[in-house]
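This document starts with one chain, in the form predicted alone, laid out as structure tokens.
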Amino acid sequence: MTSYFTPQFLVLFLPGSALCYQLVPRRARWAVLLAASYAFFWALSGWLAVFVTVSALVIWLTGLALGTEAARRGRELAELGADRRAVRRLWQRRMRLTLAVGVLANLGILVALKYAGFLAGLVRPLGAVMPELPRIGLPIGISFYTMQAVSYLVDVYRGTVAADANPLRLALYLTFFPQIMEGPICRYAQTAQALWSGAPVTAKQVFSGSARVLWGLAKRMVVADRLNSLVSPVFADPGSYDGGVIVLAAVLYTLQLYCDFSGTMDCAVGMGRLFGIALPENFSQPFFSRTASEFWRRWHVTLGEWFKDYVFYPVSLSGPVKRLTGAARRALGGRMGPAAASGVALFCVWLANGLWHGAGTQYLLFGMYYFVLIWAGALVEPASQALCARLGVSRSGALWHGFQHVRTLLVVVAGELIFRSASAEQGLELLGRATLDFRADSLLDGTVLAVGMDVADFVVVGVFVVLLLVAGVLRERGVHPLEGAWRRGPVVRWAVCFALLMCVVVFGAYGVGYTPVDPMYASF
């Protein structure tokens, strides 16, 4: 068992989970979800499961210690003549001490699995005598539940949710095993009581979770695996092949990624229902985004709203930002000095972004990518709207809409293209080629048939392609087609999923000719 999308996991191990789940008293379904979240923690992982464990139990302590120090700032507080900005600066001091040391730790156990060795060939060449580091691997959805961690820790210092006492709950808040793996980012007061509470799970939850499940592995099986035989040879060897079908590789590649991700996002959701626990959504229809910041809101949507709560505000409201942005907006006026001044922040949270992704340069060109883009769009909106008005076009038009929906298209495969380079110095190289080496004579005289894919597979991926688009466009509109097959009768409820499951069977790109993935996000 490597993933969710293997026979031992769908047919025994989910299937087995949910049985003990509902076999077992309420009070004691906790336990079924946390020795099902540690047992496939350990057997895509191993021993090193024993990190997983060291962070939640320094997560726990660290949480304890913040909430003992809030009740005592309360008690300190509540006494008569106390000096309360004197108390309040005292224990802000404290328990941003407490909270550093519980960040740092968790943190630094990431960075010591994951970006140890990549930090020391950046410093290598400067001249640093940097000892060889162990490998020890890295275990499965690692940057996922620290980041879970983190926020835990920043929620419990802010107030917003109390510290709890129960180290299991926590540990099943932190490796709940349908998201451990690829998100999504949940925060505490969104899973941790539900997933102690063994609330029972209703029919509606079982249809719809199993549905979910089935449709996110159409998305993996159909289409993300079998377009790998094509976009791996490429990425691989790009050399061997001119810009054409480099463009070819990169939009494929998106395609790839987007219904590998979101995919395993559907079967995490779905698997979450199976148990009445309800996982946030992680995409939001972003191939309908007009802009790369609306691409950003729509796309890996909890990864996002992370940064925003936890880095972007963070910064932004920090004391040298807001003397910064004071600067500016005397500077530049009220419109563009905050937007200048948020370079700060915008900057930081794309940094972080690109690191998260990986320990590669090619991840922090994409960070870097996204930021000047975004910046760039905030600071030449006014511009924009100003030269439209001018010359006359309508920014509410479908005219304008659709420039809007092709550029951020455009923009989103490019990104794709550095994000799946082996390094920043092939991302640029294949952008280069892409756009000054480009020739549509190779995507029509045989050249793409023979590198992976035949006549049949794309076929495959263009109808479900346009099912895909379908599907978007009820879901833009507020149409839940799950939801509607339900209120349909249970007839038209298990047909929709003998469907989904005969798609997968007679379309999913596995047996000979076809090499299977591991989820891609998994190894961030």
The other form holds:
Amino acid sequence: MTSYFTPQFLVLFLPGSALCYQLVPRRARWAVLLAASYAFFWALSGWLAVFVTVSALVIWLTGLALGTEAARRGRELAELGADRRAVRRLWQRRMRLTLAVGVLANLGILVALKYAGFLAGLVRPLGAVMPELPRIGLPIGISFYTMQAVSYLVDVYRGTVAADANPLRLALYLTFFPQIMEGPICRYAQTAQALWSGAPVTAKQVFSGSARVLWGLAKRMVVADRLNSLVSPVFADPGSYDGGVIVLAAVLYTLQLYCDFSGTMDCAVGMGRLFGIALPENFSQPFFSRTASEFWRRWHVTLGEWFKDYVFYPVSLSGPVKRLTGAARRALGGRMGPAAASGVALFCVWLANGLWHGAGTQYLLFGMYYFVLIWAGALVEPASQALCARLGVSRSGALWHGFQHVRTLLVVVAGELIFRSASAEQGLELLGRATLDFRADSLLDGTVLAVGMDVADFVVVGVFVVLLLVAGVLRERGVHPLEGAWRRGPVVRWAVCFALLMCVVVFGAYGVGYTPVDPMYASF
Amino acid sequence: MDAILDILEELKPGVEYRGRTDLVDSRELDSLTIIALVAELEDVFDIAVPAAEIVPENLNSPEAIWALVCRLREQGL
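Output the form predicted together with the partner chain next; the form predicted alone has already been displayed.
Zooming out: every chain and molecule, the one shown earlier first.
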């Protein structure tokens, strides 16, 4: 068992866990989930499960310390004649120190395991003598559960959740197996108590959960795995292809990444429902976006929300940045000043976003690419509005919206080309060749069909893309097909599940000639 | 309360703010506008808005923003 997409997981582990969950008394269901989660973690990462256990212990102890300090602050504030401002300041300092210890311990584990080699590689060319670092490996989902751990601590510090006295509940919150591999990144308030309560699972949840898992499987196996036959060879040896093929590979990689990641999220949300848990959605039709920042509100939603709440606002509202914002407002005005000063917080967000995706220069470039685009977009927005008004271009018309959609798609594909490259240097080189060495004839003379996908593969992908578009339009309009299928009765429900299963079995890209794509976000 | 409406109108003109209860949820106030709004509120009302208070419930309507301002002034943060 190496991922959610193995027969052992789909046929044995998942149904077995769901069955056990149903059979045991409600008060013991949390134990089934915790045991299954650790078994899954152990199957994928072995002894590295010790690291997630350490993270759980650290947030448990730090949370308790923060809770105790908050209670003492409350008592001192309630005393008659207390200098409330002084009391607040004193306890703010103490609680910040406690929070910093807990956060740094968690981030320290992440940095040591994920970034030590990368950082050593950056320092060595400067002449620093670095010892050879031991290869420990990465626990599955470490970037995801570390973010959950940090969010819990910050939420306790802020007082938005109470410190949890139960270490096992915190361990389950961090390790719940449907989300451990690739998210979504949940907040304590969203899932921790629900996971512990062992709420009964309804027939509707079993249907919608199963159908959602099958839909996710179809996205992955029909599209993402099939596209791997073309994307992998081109990016493994891009020097053998011209700009036209590289552009096609970048477009197909963007589609592949979407189907892989959003398909895995469909599976995660569906599996959550099988245990009565509502996991947050991580995708909201990202390709319907009209700007790069809107794209990031719709793609990997929980990551964007995390960075907004725990990096963007805290940095924007920190003392030095506030002073900078004040100076910028006086110089540039109430709207442009904060937009200019927000560059500091946006830089932090996109540096962290790039590095979070991996220890590689291509990810740094990817983060800086979006930082520049989004910050520049905010700065030129007033000028853009004025120019459109002057030229008589309606910004609410279909023409302008169409232009925005095409522009955003180009921006996203270029970003994914950087993201898929082996290094920042290669990313820039491929971007250059995709634009300066673009030749359409290589797309039409049979070169593409010699890479790894035949005509039938392209037809299957094309049909599925149309299906995805229809599903996306329906969701944009607030229509939920699974709700409709549920209302139409058991025959339709079974038919939907059977059709999805057949779709995977008949059109899935598996067996001889296909190599399944690695779950891309699992290594983040 | 009118001061809140004036600030919002200055930051993002052309939007009907009275009666709205979805300013954040509908993305009328995006994160950059929220930072500009907070800077104005801190200047005008001499308050400090902590990051923990930047949640939709506090910013979705002019009334909620005013309630936040009143609460922070009372706390003397």
